[in-house]
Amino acid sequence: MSNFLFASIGKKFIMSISGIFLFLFISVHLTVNLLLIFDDSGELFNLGAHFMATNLIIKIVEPILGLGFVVHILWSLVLSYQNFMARPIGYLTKSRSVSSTWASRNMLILGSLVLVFLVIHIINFFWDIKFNPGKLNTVYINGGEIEDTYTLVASLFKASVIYDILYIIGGILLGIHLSHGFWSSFQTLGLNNRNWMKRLQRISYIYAVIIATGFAIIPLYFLIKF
């Protein structure tokens, strides 16, 4: 088993499984974040954020998610290094561009830029929400007192044009990264016949556009309206 995990195919398998897990997280995370633009009172987003923070299943999955990010990042570095060392000296850039997309050839760069965006996101939001709850005010919704997460998030979008631009760029980079990563994950798991690959690539591009547009539209909303 250990030989499989540390072999090239094993690393790709782990990358695929952790990637699919992260796809699900990104989809759920975006769904909650989009509540920011559907209710300016903040009630919907506060309820969504409170559910995510208190739900038992989410609490159990959260450390697994963190481990998934770490494994995905480390294995991507290892695979990129192995691919670089195995590349023939006379490998032509033109030949590579014919057989692969720009995103597939630059997954490490895209992933690194997405990681920078993720770190900024964690510093500005997740850290305070998770480990500095005293920074949050509370509001009463449906007779219960919950954290006013909306004010923390919305205030930064309203106050910082620079952060809005970074968030938009981060969403676009994430979409480009997913445009290859999504179908590639399923290909590694064996769905690699011609018919399935065409379908998965179409779904991958649609999914990538939805994710990129979804994350980019949130700061745009605050830029335009406020």
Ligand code: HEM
Contents of the next structure:
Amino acid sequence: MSNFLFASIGKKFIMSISGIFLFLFISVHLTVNLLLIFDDSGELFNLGAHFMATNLIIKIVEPILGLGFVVHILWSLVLSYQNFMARPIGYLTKSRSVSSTWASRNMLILGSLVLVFLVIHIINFFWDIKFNPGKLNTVYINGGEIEDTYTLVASLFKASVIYDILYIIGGILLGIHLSHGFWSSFQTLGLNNRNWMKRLQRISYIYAVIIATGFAIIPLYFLIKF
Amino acid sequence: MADKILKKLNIKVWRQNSASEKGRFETYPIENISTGASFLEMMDILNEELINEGKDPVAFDHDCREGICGTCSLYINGRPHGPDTEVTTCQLHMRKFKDGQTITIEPWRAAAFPVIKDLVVERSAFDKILQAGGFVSVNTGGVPDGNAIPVSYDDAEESMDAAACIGCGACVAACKNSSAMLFVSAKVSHLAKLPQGKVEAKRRARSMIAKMDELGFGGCTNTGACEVECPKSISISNIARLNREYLVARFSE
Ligand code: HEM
Ligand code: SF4
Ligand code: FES
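Here we have the form predicted on its own; I need the corresponding form predicted together with the ligand.
Full assembly next; the chain just shown is listed first.
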């Protein structure tokens, strides 16, 4: 098995499976986040966040998700290192844009920038929600007392233009990463052929645009409205 | 249409005496090249001038000079086989260049394709991959009637498209990861699509990939540059098939 994990297609298999897992997570995450802009009282989002925090399935998936990130990042480094070693002397002139997209050539850079954003994001919200619940106020909804996650998130977006812009950039970077990553993960698994090549690439772009605008629109909404 | 004359060009080319020595770029001016000349004819003219000046001519690979053998190489102005699509370097014409231009010529760059001299690289790595599985094992005996083996039209077409690969190595040269996946996928596909080759498809994919990895080619990240730069437009859908054959083979064990 160990030589599968480090064989060229094996490494790609790991990237692809962890990547698919991450984009499933990202899709759910975005859906919940969008509740932020559909109810300024915050009730909807608080209920959504509370559901996510207490739901058994989510609790089980969470550690796997953490592992998914770690695996995806570690293998991206192994893959990139070995690919780098495959060309010890580079070219003097390159006209790469003729034959491939910028995103496809810069997945490591895009991924790393997403990671930087992710760290900031975890410090902003996840850490307090998860390990520091005392910092959060509570609200009463339908007779039950739950954490006021909405205020935590909304107050950051209302107070700081810099964070708004940072989160918009984060969403766009992730979208660009996925514009290549989405179809690439199917290709890597062998789930592609002549007929599906163009279709998958198109779906990939559409998905990337949805993710990027979805995430960017939330800080944008707070930026414009408040 | 009469061919024009390119009055002056600067040819900036990689010079390296042997595999073990360090290389460097050298620039040679060259005059009065017809736009109707092929790129390799221009190289011949340059070499003749170098010989007349008592210099060492630039070594480059070539054989058929009609786009079918895959021997010619050259990374010209940042692209394998130069600034044209679906052609080999021997089919590239000087009309693709402008008067006064500097043309930079580099060898294929990959750990698995070491430079032997100047622009000539060692491509026997491809032969080794083929020897690892790019064949059909048959017991000799009576030859079956070709018409008795049913092959669908689509399969025959896809197989033939993949079989168009001439083993030039432009895919490796174009790939930012120096991956040989397009080449290997073409060799796996043209056999896997036919009944005779299907039998060993999985074993073939595994052993050829193992060899490819061992020889130091990189891993595919699906940039698709290989397909665009391939003189035979081998489709990356073959890579999807190779991935499929390989993964099924791994997981069925
Ligand atoms: C939410 C975050 C992320 C998602 C949803 C995601 C998703 C994906 C997907 C679907 C792929 C394609 C896999 C394949 O081609 O088989 C991929 C590839 C890749 N990712 Fe990520 N990724 C994320 C974060 C990261 C991070 C943090 C890094 C690096 C630090 C990274 C680096 C890479 C690299 C180097 C590749 C390989 C390029 C390629 O195969 O085309 N990604 N990612
Ligand atoms: S796949 Fe295309 S570029 Fe690669 S060796 Fe074959 S013909 Fe050349
Ligand atoms: S010399 Fe044979 S393909 Fe160019």
